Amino acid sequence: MPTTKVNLETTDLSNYRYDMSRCIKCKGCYWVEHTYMPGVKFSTRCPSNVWNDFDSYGAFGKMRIGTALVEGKLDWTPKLLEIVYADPLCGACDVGCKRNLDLEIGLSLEAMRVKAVKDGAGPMPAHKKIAENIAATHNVFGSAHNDRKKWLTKDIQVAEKADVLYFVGCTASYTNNEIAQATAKILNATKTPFMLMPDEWCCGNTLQSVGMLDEARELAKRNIEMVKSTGAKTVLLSCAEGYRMWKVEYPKLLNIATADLPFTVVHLTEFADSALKQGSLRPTKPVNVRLTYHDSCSISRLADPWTPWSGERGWMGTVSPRLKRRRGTQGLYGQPRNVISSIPGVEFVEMIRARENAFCCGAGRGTKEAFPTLASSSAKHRLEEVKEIGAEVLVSACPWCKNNFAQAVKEDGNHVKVMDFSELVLASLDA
């Protein structure tokens, strides 16, 4: 039986020829599977096609996109960039794929972008522009790099060299220094030593997202290195699509595994609930609303650890050596769960899609800045699940999220607070 090499570089789109020409268009990548949902009012999963129905903008239209241009039937144009681009890379298709096909869907979407860079034809104009800021200042806003600290307040206890390196993010660092403060103060309240980076640069999240591999590889190289240097053990994250960068998108750009960092990658819902546990964090001020959570894509389904993995496809598609499949299972969801759960006064409510099924708020992986009619649209649409189930606040683990939840919340003059988990944690710690 005839035998094809293949490995999961996103940097050759016909790694997934079979995974794209084998899609049967059943729409699991849209719908949420009825098993889970008590009906059909918050039953999508796809942001991008819930924004516009046209099939191309589902995965399932993707897919025979990305088939077309592997067999060289298409070429570029402004409006199958805006299709390529025009979705946040959330992993909610590749989740609902993988429970009946087994094909990688989300690799394709991203080697579709690596191509559209390498052909010349993208990324997108605003995209270019983070590019272009990264270059000359070493964040995705092009603000001094000199007032990148300047976030931290006297209060705030930080130590020259810890086990505990917190990578404060451009986000954080710059529009969203709540966040930051946060954070730290929460270290410090749990007696928790940490560093900071001699001179952090931004992660390359942007980057990665939209196909410019060769600038974001740079930046990991850099980056880990600047960790190694430190003597730091522990890389701890507040950004949700900082925590993804640094846990998966390094080691694939490096081609080694995620267990082969020289430092483990945490996020903080990962340490508070740790710290809860071991009774460092003690949330006895009582907060007393009624609340839900948003499961972040980059810290749930996007977060499961990184095994290159290379080999031959056979007979049915099947594979050896053996593949393991990144479901989106391996998330962070029970921790952020038990902490908030923890903290008195606290009703804590569902939402009716949850965990690896929730929707995408929409802004990240670059698609705020391109298209932030999309990104509008599906903090919205999210938000309606919010007034749904009652709650008074949301609450998400993401600069991203919450700057597009509270954008949205102030056009429809929507009564929903939007708070970070940071944000929540600190309110129930006593000063």
Given for the second form:
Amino acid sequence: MPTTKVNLETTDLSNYRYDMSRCIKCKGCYWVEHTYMPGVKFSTRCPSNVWNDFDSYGAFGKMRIGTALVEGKLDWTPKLLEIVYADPLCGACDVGCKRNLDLEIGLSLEAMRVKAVKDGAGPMPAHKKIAENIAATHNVFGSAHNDRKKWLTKDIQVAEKADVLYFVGCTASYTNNEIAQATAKILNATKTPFMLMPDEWCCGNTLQSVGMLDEARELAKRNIEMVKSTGAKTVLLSCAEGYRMWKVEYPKLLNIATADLPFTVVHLTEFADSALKQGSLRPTKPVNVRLTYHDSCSISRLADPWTPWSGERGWMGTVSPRLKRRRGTQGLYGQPRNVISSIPGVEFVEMIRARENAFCCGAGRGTKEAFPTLASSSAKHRLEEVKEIGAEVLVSACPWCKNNFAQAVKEDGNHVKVMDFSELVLASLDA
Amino acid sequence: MAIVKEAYKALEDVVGAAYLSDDPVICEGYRSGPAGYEAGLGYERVMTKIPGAVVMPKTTEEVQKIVKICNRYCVPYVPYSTGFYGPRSHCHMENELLVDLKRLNDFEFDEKHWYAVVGSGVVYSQFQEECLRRGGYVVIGGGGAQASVIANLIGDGWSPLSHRIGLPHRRILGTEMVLPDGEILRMGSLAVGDDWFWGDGIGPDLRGLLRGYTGLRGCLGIVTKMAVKVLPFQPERLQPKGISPNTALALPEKRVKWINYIMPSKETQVKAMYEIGKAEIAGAVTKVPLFWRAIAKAECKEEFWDIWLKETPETIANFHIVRVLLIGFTSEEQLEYDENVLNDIMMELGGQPRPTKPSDESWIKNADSAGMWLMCGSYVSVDYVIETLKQATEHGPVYAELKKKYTPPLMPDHGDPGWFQSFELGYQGYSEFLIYWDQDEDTTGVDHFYLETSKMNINHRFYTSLIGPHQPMYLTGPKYGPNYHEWMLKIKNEFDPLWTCHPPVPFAHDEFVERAPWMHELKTWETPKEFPYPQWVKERLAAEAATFRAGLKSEAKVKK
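For comparison with the form predicted alone, produce the structure of the form predicted together with its partner chain.
To see the whole picture, the full complex is given below, headed by that same chain.
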């Protein structure tokens, strides 16, 4: 039986030819998993295909388009670029497909973007601007690099040397200082010494997400080396996108396994959960609200660790050696819920679409910058769900989610309060 | 060449620019293949085209206007709800308009009269959840939870739950349909007023024309709304649990319970089904193909093959399972009573209960037909028979025998005789034969097998469902009827004199056999010199056939 050599490199779209050509239009990528289907309302989990109803905006359409791209049947046009980039790559399609099939939908979508960049068609102008900002100032906003640590207040204790290194990220450093401050104060409250990077640069999320892998790889190398030089054993993040970068994308970019990183990567939600279990986190101050939690994609269905793989595909499409597919099962689903539920006074109510079925806020991975209407409509769609369950507060664990929801709330005159997980936890701690 | 400019402009005026596109990238997203139900086979490669344009109406009135424009400009069109039903629900002609119905997603539940009116874009799991939360249920057809309720009900619409809940056409109540010329047809009690309740109305019952045995595959208009009967279930919630892919509905064990029995022989297996029906117990009684069990156990494709290749023709031939779903519709006591009766039956027949999980993964709400593609990448159900249990159980082995000749390219299934089960409390028996292959292989054998099954059905006098547009009409028509094909033609001409609605269905399979040289050796039946299409269809199809032949020639040259 003839076999084909194949690997998971997104630098070559033809690696995903099999996956793209086996999409059966079951639309498992689009619908909430049928076991959890809540009825005719809130029944979808694909922000792109809700934003634009044509099949081409769903993963099932994109797999056909990707196949045509590999076969050289389509040229890059503005419409094609829109279809490829108007997508937060939230992973809903990937876990949906892997409910029944073993197709690598998420990686196929990433590979289409890498091809767009390679062919000189991508990324979108807004992404190019971000790339310029990162090159010039090491942050996505183009803000002064010297201002990166301005979020630090006097009441926060930062160690010179510690096992835990808090990687703050561009957003918490520049636009959402409240998240960085809350995270640092939680670490202080739990008596966990932490240090910061001597010279923190952007994690490269946007670069990796839009297909600029060379640039993202350079940042990955640089950031990993810098952590190594500090001797930190744990890199802690309060940003979901940053968490995914460090845990999944850096190993992917460098062709190593997550387990090969010389440190562990944790998100604040899992740190808080284990601190709660160990007794160092004591949320004793009541927070009397009815609140709900939004699963940020990058700490949930996109968070399975990375393991490089290459092998052969043969009879009936089977691969050898055995490939352990990333199905989104190792996401941080329980941890934030454990912590939130432990806060006195909180009336926790689940979203209708939760965990791997959550509807993405629509902001991540370069979407908000290039397609603000998609990001805005997704957030508003999600806020309808918040309204439906009667929550007063919407908590997420990513600054991108927080900002996108907060903007949508402002535009709609909605009364929902949007908070980051770190702010909620801090509010539950006695001074 | 695209859709006539004037027609395009008129369509744009109906739906607005945001819901109409002829952009090649948008149209590419609506390609039938390369994978999917029946995809990757000759029919898909020869007969399907990328749409010339896609339109997404929101209302019945918009659908009417679209259809009228198509008639005015001779634009062929195909209704498309989810696109899951493979090549037969995709464009068959160049420059065809694909009418994507996903925006027709109205849903109204009448809690007093226990039915729901659904639009074409509503899928089964949505509908089932709306029913379950009100203490009712419907059958999610074998097509799966992601299938459009309407599309599935006018084509197939059965599952193991059909043991009790009845055949699909009985659940179709008042129905609103746009005929191929754009006129509205209201069926059942809807014909005489604003009442969806009755499926029967004045005059002849047109549900027979609408769906027949397995429907006309979109060549007779567009159903835009349908009232569907909802049946009472039981009041306790079935709770979803787990993280995908390991999810299931936890069953309230005193009200809903699956039990698997291993029977000593095929005879006792079938007898058990009869007896369960006779006792009027259970919500489902079924024997599914055994490789489905391996799919359920496997974490991935490779593990499936590890499990499945350990089986042998002997282990398969000697494994007789009966899977029973008990439902305490009225009370816990009812379930207890049903279980006692079932135990009596099984004790008499020597059936041994096997440990069965207190959950449902595949029939009540999820119906994950998508898992069918895990094993090989390609799948089609080549036939279904609804007749008697006796015939159902003879049907599968005959198929399995014919299949040997075509394995490979078909998947090695160790002679599994397919799926059979009780329908309507054992008054009817159901048999379905499913085939799997890898579309990257030479699929000529699969094309041949598909057609040969039709001849086999005729020889064995099986009353098969796929005598309609799924097989060559000039092969099956004279044998079932004896003028079934002529009736089909008359009906088509009566309702769609211009043949704008999804041409050349219902004669598309005839057309395929004519075009595909590898099918000619199987052609043992007579066809007219020219198929009886209107002139414009005839001319366009002839041109497309010529292009296809030229393509084959140049392909052959390249190979040389």
